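Only one chain is included here, represented as structure tokens and corresponding to the form predicted on its own.
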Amino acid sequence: MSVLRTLYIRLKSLLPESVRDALSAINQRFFARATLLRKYGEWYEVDWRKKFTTLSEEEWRRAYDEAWRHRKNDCVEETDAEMIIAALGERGSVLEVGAGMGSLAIRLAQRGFTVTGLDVSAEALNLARENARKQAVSVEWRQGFAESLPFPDKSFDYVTCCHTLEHVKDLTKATSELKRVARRKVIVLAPKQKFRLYADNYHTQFFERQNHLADVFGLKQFDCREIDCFDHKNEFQGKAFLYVGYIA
């Protein structure tokens, strides 16, 4: 993203919350939907938040395949990856849920972890396979949904889910599945956001406070902290939550 765009987002974050909400309400009411249609065209599901609960798995896959054909999102940057690696601790097996184009999964494999990357989009997985080939690392790639992970209980030492939990259809099922297949830790990176009907993403779940993540996972032992991602150069700029849940 441009320096001006980064500066605009950071300055906007300094405004009082009531002012930000008022400006957002005006934008949502009069401009946001038309702006998205002009920016992306017909391929973009501008009314995603209105319709996502009614979509079949096949429709969901098609929508994300189309999104990956038009946008190459890499939300997990170097600083985020280093924090996630530090949270993982000693090496072991990792399932990366929502692997996207494979950036985090590949980095974990380079650090000696045994990695499986899962994503709903075949288009994203094709990019991930090619990126792994270029980096000469071994990652097992699987297609599937967070709500129904195709693995037995406690299959992995760690489960990571970065910039993905905000995309799921059923949050309760997804978090239950993440915990089910993990033996030691579940690590989640999710943006700090309020609900907006129209936006340039397919987010369906929104986390305004740290306790939102803690409550949905329901683990007795966890760490959750807010991190600053305003200096990101790729898709996501703003504040996010890094959650580490410890499996009993």
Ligand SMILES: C[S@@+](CC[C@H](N)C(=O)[O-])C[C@H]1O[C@@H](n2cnc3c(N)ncnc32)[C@H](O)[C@@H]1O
Contents of the next structure:
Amino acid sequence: MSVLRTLYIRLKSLLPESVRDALSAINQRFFARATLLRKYGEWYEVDWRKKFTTLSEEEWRRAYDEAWRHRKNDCVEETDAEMIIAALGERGSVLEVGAGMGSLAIRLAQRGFTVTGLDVSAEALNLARENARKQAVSVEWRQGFAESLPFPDKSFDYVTCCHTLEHVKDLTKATSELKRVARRKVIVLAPKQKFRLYADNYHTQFFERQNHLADVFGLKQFDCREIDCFDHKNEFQGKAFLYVGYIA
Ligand SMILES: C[S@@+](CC[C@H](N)C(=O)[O-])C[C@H]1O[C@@H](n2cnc3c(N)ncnc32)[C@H](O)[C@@H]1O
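Having seen the form predicted on its own, can you show the form predicted in complex with the named molecule?
What follows is the entire complex, opening with the chain shown before.
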């Protein structure tokens, strides 16, 4: 991520919301779709948000495999990982849902947690396995969907889900599955975003307000705060929410 791009994103965030919305509407109407096709080419599912509800599990897996083959989508930065580790607290077992290429899962394993990493994409899991092998850490990798986790109730002390809840097809199912398999805490990191039809990601869920995450989880005890990720070097730059839900 270049300094100029960071500066551009930060300056844009300082504009009044109405101006940002107007600029975004113009971009969406006239430029965004063509820009994405030019940037990524035919493999990119530019109309994802129009069609994701109709996709089968197999089509979903294939789309993410294809995405991972073309683009290494690593989002969790060291500072995010440290915040998550602090929020987890005591060592125990963790299920990392939407583990991608394994960065957070590997870091948690290095810090003494017993980690299982799950992702829908076999391509992502191959990268994760290779990264774990290079760093000589042990993580169990599983392929599966957040909406139907292949584990019994209360299998893990903690469930983490970073930059993935915004990708799921069914938010209600996914949040209820994250809670079902957790004994102590569910920790979610998700971007603060408004809906845009065309963007360089396959987001399907949009969290504009802190309450939104709290509402979908419906847990009585939780902390949720907005965090600034503008200076991040990885895939994601912007504002995000860090949600910690306590299982009663
Ligand atoms: C933006 S990446 C985030 C990866 C990683 N957590 C990170 O922060 O770098 C989103 C991940 O979600 C996975 N994914 C998409 N839909 C999913 C679903 N329904 N269940 C589980 N994983 C899913 C994708 O394969 C991808 O690895």
